[in-house]
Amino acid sequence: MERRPPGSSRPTEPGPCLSGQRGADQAASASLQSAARARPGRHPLAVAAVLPAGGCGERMGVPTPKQFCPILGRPLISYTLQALERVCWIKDIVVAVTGENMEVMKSIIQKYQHKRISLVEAGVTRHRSIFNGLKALAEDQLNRKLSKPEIVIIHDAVRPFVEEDILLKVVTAAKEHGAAGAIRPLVSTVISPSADGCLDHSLERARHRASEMPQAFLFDVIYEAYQQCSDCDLEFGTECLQLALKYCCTKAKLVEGSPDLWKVTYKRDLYAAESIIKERISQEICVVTDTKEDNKHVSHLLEEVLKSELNHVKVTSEALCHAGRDLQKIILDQCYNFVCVNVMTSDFQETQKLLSMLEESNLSILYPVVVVSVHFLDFKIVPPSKKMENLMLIREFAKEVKKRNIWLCGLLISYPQDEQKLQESLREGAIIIASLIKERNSGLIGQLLIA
């Protein structure tokens, strides 16, 4: 039950922002926008989707509501969100917050920009909130901005890795059979006690699975559920397909989903999901060089290292020269890892055109975008004072990058002549961006390491 109690305090402000889903799933999706968007001699399936988030989080046990919690220093739902506003098919998403929260999930919308998402007030209830969500959708209310969809999602704003293929098999399903919903096999069996606190009976977990979200239904079967069901229903209810069965005779199909469907729901939740958008975010690096010898000589030995060194990571390589369109479709095609590669040069001119570039084109709305500035020098011929300087050098244009969400980080290199040490520290130098890219510690930004 998504119930409040009431005094509940306000989520805390967004902080910096963070990602979204890679263009190349776009691409490979795109037969499955097809066959929703388009069906012969028919006109296209009208999709909405309702997004119940009133609800405070009592089990998370802090003090904000946890679909406002922030990962990465962006607000949870904020991933939601982008997870269905990825598939174009969805027409509309309603979201049902709290009044004291409006004007916090506007802003969120605002700063994110998110696109279709209208918003109506919370219930005090789960049922009652997606009830109200229902209700501007309706084609009976007055002043409506929405128009009424033929099949409706509901999903939990609290589950931010939902993806298209099932969104698209519970839609399909429901068109079927005017209910769907993702189940996943239980993890642990299910035991009712007695009275006196004494096991009365347990369940076969084989015969049985876990209801999770997204869950579709004909609009017209699951408003007309709504409709009917009982205050108690609507006061301690928690299961949509149930409501369907119940009030409108509608057996809900079964779809079989995937273990990302999972759904914050404890502290550790948070941590958890911060670790798997870390880890989509660094499967891509490019290697930027500008056009002479020595840096791409150096250049190409990185890339070949860091290929080697992290296998299950894609390295590209482009050259920071002219307009950059090679560039500027890698920025384009959302990579958010770069390691600008500088040879025998303390200076940061290079390093000052990629983050004017990726200031220009707004990648870090959504994710933070890691920068590497890699400087191979010789040891032996720079004093301690110039690494010195730039150790504080790196650390100003950190801090001043840092507000657009973009995360700096300098690494000093040593340069040997010998090509065997070069490959060494190459091979130490690759291990260091790993850590930096993949942890994406704001701690570690606009530190000077040193391999």
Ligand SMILES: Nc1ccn([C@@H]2O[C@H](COP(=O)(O)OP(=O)(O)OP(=O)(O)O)[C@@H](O)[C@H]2O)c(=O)n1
Second form
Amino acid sequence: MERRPPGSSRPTEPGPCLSGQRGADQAASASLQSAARARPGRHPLAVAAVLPAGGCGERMGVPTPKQFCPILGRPLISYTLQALERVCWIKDIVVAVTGENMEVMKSIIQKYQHKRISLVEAGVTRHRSIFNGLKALAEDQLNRKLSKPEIVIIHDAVRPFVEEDILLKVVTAAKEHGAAGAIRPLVSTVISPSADGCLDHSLERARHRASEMPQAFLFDVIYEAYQQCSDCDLEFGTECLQLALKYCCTKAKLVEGSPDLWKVTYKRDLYAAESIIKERISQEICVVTDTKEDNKHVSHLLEEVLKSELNHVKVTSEALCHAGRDLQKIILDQCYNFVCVNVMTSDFQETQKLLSMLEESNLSILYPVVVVSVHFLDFKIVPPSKKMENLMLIREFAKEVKKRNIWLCGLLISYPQDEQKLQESLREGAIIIASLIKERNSGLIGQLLIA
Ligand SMILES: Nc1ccn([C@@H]2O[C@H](COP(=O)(O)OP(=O)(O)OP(=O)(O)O)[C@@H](O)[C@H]2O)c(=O)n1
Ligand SMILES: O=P(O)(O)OC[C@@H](O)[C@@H](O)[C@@H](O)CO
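We have the form predicted on its own; now please give the form predicted together with this ligand.
Whole complex next, starting from this chain.
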């Protein structure tokens, strides 16, 4: 089965590339290999990545090192690993973590099914951590699955929003220039203070740039630079590109990067990262129904109202029947939001069928999947109280599926006979559904809301 087309802004899962993604990666890989073929007698271009992740996150101001701080229940570093794993032509990913965090890191790799990851001990500074990562790639140790790459990417583990295109650009530039790094326009002007704490001079902002990540290097260049590096540079330096220049006379090619390359440094950055991730996984909603005609009609009405209320969100609908073939595809295509319309009774037949399908899939490993179990009731005919007792079962179901990172809540929508009133209650229901999906507030798991 194919996954989402490559380059889509929505996250995809790590692991082996499937056909849908393989296309773009093959194109990217082809461009890398064609350069390798340009140098006959060489093996196909090998690219590895080193991720420094051995810091303590002092500026974040929390006990947990920021690379392990959770976003939607998953450690920040896992999002960065996922971003790099989406790129098929990166052969190995070496992560430098402190000895005390080694077991935590191993459990993250196992829980989120990360692939191609090797761990090395971090150093007391970022440069030393990177150096340790390079050593692991350089030394052909018999028992190691690592081999020396032609090109090495260096990327901070706390920069989760890195896309294939910038990685390809810096790697391609590094092949030609020996080194390359992503840059961004300065937001604030850089000034130089004098010894007495007053302004000495300011730099012309337009003529300067912020150095970001990823960076890429011919492996031999950056490894040589680190081997020649002074203790002072290893201790206090913050710029790998400068090491390549200072110790290998290699002038890095500077590549304009996207605004998303920023580094999670302060607590506000974690909140920003979470809102970006929530927005990315809220781009598609699937309205699930069974085939009963009355149910299909109301599902179609709800789907149309959702489309009109959420004009940037892709709203699709699928039937639970046909053994869920089409629904399986939607799940594999990584839709993380489901609105399950139950028939005019208060049981959870459709919702339970959907939950079983979701539990059997691996969809919710990386991101919480939101399921809104929708029930309709003509409050004039059946008082809500009569239905509530049964609907309160939602709490039990929600508690159970939460263990699989499926966030279930209920929505009871008034279903008056009057068409206009029905549209109004559907619109209220759509607004609640949109909020549940966009906010992904775990406090509402198991709750029953009424529109
Ligand atoms: N001894 C160190 C220090 C930092 N890093 C890593 O380098 C990246 C960027 O560094 P920075 O943002 O400074 O992280 P911290 O040093 O953890 O943050 P702080 O300076 O606020 O303590 C992070 O992924 C961090 O884990 C590392 O591998 N080894
Ligand atoms: O200095 P920090 O350890 O916060 O960050 C390390 C790097 O990300 C930072 O120096 C970039 O400018 C790229 O070199």
